[in-house]
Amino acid sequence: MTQLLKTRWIVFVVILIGACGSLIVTNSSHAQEQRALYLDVSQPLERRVEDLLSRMTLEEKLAVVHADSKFTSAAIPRLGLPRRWLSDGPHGVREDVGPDNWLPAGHTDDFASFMPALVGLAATWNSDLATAYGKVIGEEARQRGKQIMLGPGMNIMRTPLNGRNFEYPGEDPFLSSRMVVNYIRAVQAEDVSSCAKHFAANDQEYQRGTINVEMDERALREIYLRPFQAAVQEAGVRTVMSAYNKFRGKWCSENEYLLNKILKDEWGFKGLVMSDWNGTHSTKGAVLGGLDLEMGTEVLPYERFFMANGFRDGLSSGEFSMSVLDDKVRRNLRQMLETKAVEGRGTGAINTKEHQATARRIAEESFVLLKNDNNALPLDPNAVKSIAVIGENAIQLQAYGGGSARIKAFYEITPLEGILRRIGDRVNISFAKGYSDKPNEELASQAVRAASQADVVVYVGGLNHRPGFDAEGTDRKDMKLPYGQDELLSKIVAANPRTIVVLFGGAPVEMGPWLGKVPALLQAWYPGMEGGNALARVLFGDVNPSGRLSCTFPRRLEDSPAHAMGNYPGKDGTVKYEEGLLVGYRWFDTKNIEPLFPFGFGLSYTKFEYSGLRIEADKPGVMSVKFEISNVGTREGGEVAQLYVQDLKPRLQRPFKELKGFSKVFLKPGEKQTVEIPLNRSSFAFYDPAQHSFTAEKGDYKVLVGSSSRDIRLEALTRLTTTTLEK
């Protein structure tokens, strides 16, 4: 063999060998891998977090803190850590984006089902519907292979022009939280994860990347943050986002005191904080803020995000240590295991029949009675023989619309086709626009004849999804009814005065001189999917309406609180929230003024009646409100109760009455149901900043009992003998 030869032999064999090697290696490292602990479901989750924490690299752990497309945060094949998924969706699965950008991905298999909005879910007052809804939200995620769904939305709805405030569950901080925490929940049980957002204080959408929020301590704790909080202890939500909007000076996305004081440290969070969409501003503000996971920074490649290589930078120079990227590489993994990212989660279901049903129930039970006279409603078919269905909203999908709570939905039926599936083999059904993006003439005229030749009118009219009005990054201009609607319903009311007017939208609106000769109003937020079938069963009689609202509606715009103070939008990049815990009701029963409609008001098909009110002590501090509740009408149908609380001599100023507990009862004609509603020192409390902490006071208070916050059936005294803390 000649010398060329042996040394191409010899270097083959070692070529040879060093590939045989480094597949033993990687063999036996395999192997090893699959002995890992925490790769075994059977240990603690805090055991499996350390363990895989101590096997992955540097890189690896820079990887999981960061998104490497719109949105999903990489793999880690190496330890079998699959790529993980976020969608958009308080509402429902929203479609397929990017991955580098916001446009449709163009699947086919991206459809979900469409709910209600969340502020229509809040005027159900039933959390086992919000159980119901998130239960929807978890299967379908599932299905679609999200691992964290980014809802539900829990800000307060501060002014009625807020952009978002369909996204929310409303004004109040303790119905928003029993809403919330069942529906993250439910979504939670099926191997998803929720993401409480936006935290904190993002209650504009008007300059929201750079307003600074200015409030004081007891309306941050008592008003803003008390759904987080619940989301956090109660709920046990695995991963929450930050605020576009700066609080008290500093962005939400690296605020010390928010993220890192309260949410981790005071309230015990394990899980992780990540930004909103382009709401990451700098790496070390974030890194030392509280951030662990940036998504939607508008930069390419991720590599230049600010906690990938620029975190990467600041460990190497020491400005920041190992053990704080730790942290946040922890609360990754701890979400990504409650999640089954290792072993695998079974198949969801999507757009089942039960799920179609779930959407119509919530439906029918959010939509508010807010006018009824002479028991205009519900419509009889069997002696109306003409109806007009006048109004854009009639005919309007809904589901693609309002920002990222766009669904791309397998269906939705429309109030038109609601009806004409109800009652269009019996009844003759006509249809006018009536209004556009503009006032159109045309259009009135004909919606005038149309009404003028029909039995019954059905106007379904409202707000919209378009910018300007329920959408994200718009806030509304003003409280009105858009395109000219005031003078189109006087017009139709003039030529048919049996019109039933039907409202969608997220928030309350001004009702011009219309509201006062029209015998019904409904209010339907945005009803999902299911919203015509729902709507038309609720017009004839098949359902009784139950819905209560979720938010005060003001008579004009200047009588609601952050508008009569002047702290709207703001002025030189900051908004003060003056008007402190006075939010919503709160403010227009303290300051005596008289709603429109007022907070928990709905009407009914029925009549309840109330009595027997007594307290029960357990034992200081904890006891039940018991009464009765009697259907004295005709018709089966549910009915809210509402307790209320009232401090008769408060050290600090509070509220006149705060929502303390409710229940929905349903009952049929004659029927009597006793209610109990639990209450305990924390339903006395209040956020006392001298003590930081929240106090119950010993003292007199009194608790009262009604189907609204303006309609007091039953009331009493109650005592607490000793003032206690709770840190």
Contents of the next structure:
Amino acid sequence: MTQLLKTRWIVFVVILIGACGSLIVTNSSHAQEQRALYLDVSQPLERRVEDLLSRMTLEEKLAVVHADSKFTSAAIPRLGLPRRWLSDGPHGVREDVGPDNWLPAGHTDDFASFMPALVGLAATWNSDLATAYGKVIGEEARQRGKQIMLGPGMNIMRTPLNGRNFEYPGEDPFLSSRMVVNYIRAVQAEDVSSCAKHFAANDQEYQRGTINVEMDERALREIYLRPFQAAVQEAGVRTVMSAYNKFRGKWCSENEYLLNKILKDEWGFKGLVMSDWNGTHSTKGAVLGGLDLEMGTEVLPYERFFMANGFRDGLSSGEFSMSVLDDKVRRNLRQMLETKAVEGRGTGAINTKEHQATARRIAEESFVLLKNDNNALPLDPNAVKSIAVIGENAIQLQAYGGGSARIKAFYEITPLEGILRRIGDRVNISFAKGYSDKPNEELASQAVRAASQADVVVYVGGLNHRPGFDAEGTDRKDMKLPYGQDELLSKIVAANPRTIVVLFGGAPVEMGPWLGKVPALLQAWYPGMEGGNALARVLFGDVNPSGRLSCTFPRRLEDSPAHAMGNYPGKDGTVKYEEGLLVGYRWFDTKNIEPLFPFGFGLSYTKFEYSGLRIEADKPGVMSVKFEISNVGTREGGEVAQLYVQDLKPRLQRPFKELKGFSKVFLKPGEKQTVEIPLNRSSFAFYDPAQHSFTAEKGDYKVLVGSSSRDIRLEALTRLTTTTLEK
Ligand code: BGC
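Take the protein just shown as the form predicted alone and give its structure as the form predicted in complex with beta-D-glucopyranose.
Below: every chain and molecule of the assembly, starting with the one above.
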């Protein structure tokens, strides 16, 4: 043994004694336990897992495959395994609840940073920010003592109405994958496990607990599973949460095809699959269908969980073999050991200055400038004398809403507060709510009065996290702005044409009645605890907006694919994804329907030019697409170059074009930069059901480079000379 290993060994024994207390000291097998291989972190993980497994009794094995409170599974003190804590969610570490119910636990140390919603993170198109985001989540989870963080969500925005769209990174599997991979890697680098959820096809909240989803194999493989596959194969995510719904007639929590065949066999997933809370339906289904950890089942005591006594009975009757339980236990132990369950992780950090700065930067880069006639924005802080801030979202706290993604935030800067901090000492600022939970004449006339008396109006409206909007468990009823905001906005803009509109929300809304009348529109998503500061910095030009839409904004709900096909929310308990591959811009492009704002769209306070496209092939099928971007405007700013691939003669149906690369660059006025985006065979591949494989077929392809999915600036042809299958 080297000196280093000896030192480590002593450290572990000390930690173990600390963790196991008197048990270890008084245990007659003390000496044996001290030599246990699984405690030696220098040993390969699989050997440690096998060693630990071999020491476990049946009761101990069963204890790790189900919960012992709302968000924990039991400790095994004899072996030095602490209680395992799980926590929501994607946007920060949720407050503690329970132990056996959903009520707040009443702790005083369960505050957390409130990060921008994932749909907004995706709108930054900056995967470095996904890394920074994950680091915040990981550090805070560690500080709060959580081993598994229940996020990121990665379901696809199939309909604008899904109540959880705000929790997911938009409509495109490539963009989503780039975001979740970096997020997960960064969380897990902090010795915290991420959880890829909800596997799979949980793309609506309406009837989420019963709905059966049917789709063809190509839509499944090319669209809905892609981010999960990347999470598993690229990021090495340690846990996956099964969805509430059924897929092809079987509950996702017991779906052998999804869990055993695709996730574990094909993708080689070695971690654990947990159920969604109360999403387990039978012992046999869960045990044989691929579930490894049962959470949230609404029965007490916990021995009555499907994977507790029922599992044990099945083992004694011979219905299940011990190897099935052992496989589940191994998966749980892997997750625990990888998260340093036995040796401990040390403290993390919470709501630090860096976390706050990260939250602000992500918010700033997530805002999408959708309209800016005659440079209405940025506002000149030295020229504006008075501003009427109008709209409930200017003062609404958003952190504690939406369902499981809610956060008990340390603080949250609202838009009004952000504007006051930025400019309140110089400019006369009035506020009018304009609407509340229903159209309100008095509030509306106060708002119109305030609008008519100010130089500029900053209207902050849109959606919120109340039930029926961006909230778990329900979908929106339509795509319209609630609370009579359409009429209100028309009146406000009539009173003051200099009306800047800022919309909160996790998904598109219809804007027909007023969009033509307002000079500027900014999509702000849910920008987190620093949202108000970030907004003020964008409005007053300290920051140039560089967000791009992570989803298509249709003109009308009926234009979007699931709705156009009459396939939402389903009939007789089943929703058929008959639009297949044509989700989001894939539909609008292929069917030639003009969206209100296309996927990838967003304006800037400066202008960019593209030139010099060339494709350099390193070896067959591996290429590097190069071109130049110049900032030809007068301000520094960020541009998102997007690369789409088009198959010129597809053998099977393909979308008109598909995103396969992007790069965000920041340039000073007059600056020019060469951008390089790699492509490989997968960039050209589609899933061929006959071959059970992704295949990149020989033939001609167009490479399209643009500033949005509808603003293609450069294009070139390329050719694959051979066909290859991805096995
Ligand atoms: C949600 C999950 C969440 C879980 C625990 C469920 O209702 O679907 O996303 O992680 O609750 O709160």
